[in-house]
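First, one chain by itself: the form predicted alone, in structure tokens.
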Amino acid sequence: MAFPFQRQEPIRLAVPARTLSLEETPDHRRLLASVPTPSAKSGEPGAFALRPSEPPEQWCGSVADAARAVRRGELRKAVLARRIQMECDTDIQPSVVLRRLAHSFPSAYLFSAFGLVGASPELLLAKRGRRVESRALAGTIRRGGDAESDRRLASWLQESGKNQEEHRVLREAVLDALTSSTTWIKANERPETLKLANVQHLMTRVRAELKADHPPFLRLAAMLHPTPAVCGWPRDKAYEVIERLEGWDRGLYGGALGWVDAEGNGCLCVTIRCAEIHGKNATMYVGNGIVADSDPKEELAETRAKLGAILPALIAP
């Protein structure tokens, strides 16, 4: 099942055709799915071309516009996305892309559904019985070329006022959405650093126990969706800014995707680090949180770093 980015659009549902197994680990549960083995030559483009849907200069102008709106006090944060179009000389095989992502991002939430393929590090909501968990990500820096530079970049991220503010907005929104439905809720006071293959993020883990008369899983998820990590805050104002500055339909990008069962349990990740695949064409999506101190050139560089998650999986030989 999937939530589109726009809340008024209907949820998409699909009944799985393959058997799924659930693997339990001490701190979380991962959903494993069988993926068909591709032929040896499938999904390996001999040639490809990349083209941003909007010129980088235009996107940087939108970043500056959003930052001014934040400084005027119209909102606390807006998330602006970029689209990168890719055209290959052969059909792109989603199963091949998914296997490559699984190899590069083994701890991510992997998905391939409704034409969207990706590896998301962000958990919107997972529920098992009355226990729920969310993992909020906001604030990003690239990985370093060695251990020392990686450590310096992580330290800069933890001390960055801009990134801390971006993360604080998200943390507060998640806690506010869940607190009234819980008997207890816990979240680390200071964000930890989540290191991925291409970038590092600020992350807050939220765990809680629901009240006996708690809302159903999908209603709880809808209370969180879309989070300030992919939309902004306040949500309604962020939607207005996104519509004015982007002017295109995000579809499932920035939404949520996962599973729900008949017992009211489920797991939904946030659909980021992903691409929509149609035959020989793919559209890659990346987005950044914009706050008062956001610098357009730095934000553009960050989107290029985030592309390092999905692009190699599409073109690797």
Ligand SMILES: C=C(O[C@H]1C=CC=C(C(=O)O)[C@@H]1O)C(=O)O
Contents of the next structure:
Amino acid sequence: MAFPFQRQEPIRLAVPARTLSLEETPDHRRLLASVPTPSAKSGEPGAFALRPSEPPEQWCGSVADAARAVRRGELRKAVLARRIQMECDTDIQPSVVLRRLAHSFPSAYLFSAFGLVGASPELLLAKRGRRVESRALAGTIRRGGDAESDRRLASWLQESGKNQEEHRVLREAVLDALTSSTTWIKANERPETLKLANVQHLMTRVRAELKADHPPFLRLAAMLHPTPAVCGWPRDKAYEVIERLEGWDRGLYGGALGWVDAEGNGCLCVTIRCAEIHGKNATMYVGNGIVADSDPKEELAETRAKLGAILPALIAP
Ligand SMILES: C=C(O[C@H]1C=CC=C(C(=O)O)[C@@H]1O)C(=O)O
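Alright, leaving the form predicted alone aside, put up the form predicted together with this ligand.
First the chain shown before, then all remaining chains and molecules of the complex.
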């Protein structure tokens, strides 16, 4: 099932013909063992062309506009996204893209559903019985080329006021949405650094136990969605800024996708680091949190670093 980015749009639901449970191996090792290494011929294009839907300069102008709105005190944070179109000379195979993502991002939430393929590092909400978990990510820096520069970049991220503010807004929103439904809730005091193949993020893990009369899983997920990782805060104002500065329909990007079962358990990741695939064409989506100190050129570079997840999986380097 999937939530689109827009809250008023209908939820998408699919009933799988078959399900496989990997509960005993939460580290995905068994899943990976069953995913063959993609062969050189597994459907990669011979030639492809990339084109941003909006000129990068226009997107930078929108970033500057959103940062000014934050400085005027109209909102704390807005997330602005870009779309990159790819046209290939052969059909793109979602299953091949998914396998490549599984190899590069073994700890991510992998999905190929409703035309969207991706490897998201961000968990909106997982529930088993009365235990819930969320993995909130906001604040980003690229990976370093060697261990030393990678460590330097990670400590820069931890010291960056701009990134800490992006993260704080998200952390507070997640804790606020869940706390009244819980008997206890725990979150790391300072964000950890999550290292992925292409970027590093500030991360807060939230764990909680729900009260006996807690809202159902989908209601809880809907209370969280969309978090400030993909929308901003306050939510209504951020939706307005996104509508004004982006002006296109995000569809399932910036939504949530996963499963829910008849016992009221489920797991929904945030739909980022993904692409929509239609035959020979793909649309990649990428967005950044914008706060008062966001610099348009640095934000543009950050979107390019984040694209280092889905782009190589589409073109098989
Ligand atoms: C909205 C996206 O990333 C979010 C998740 C982690 C870090 C983010 C950031 O640092 O801006 C974004 O909030 C995306 O990749 O499209």
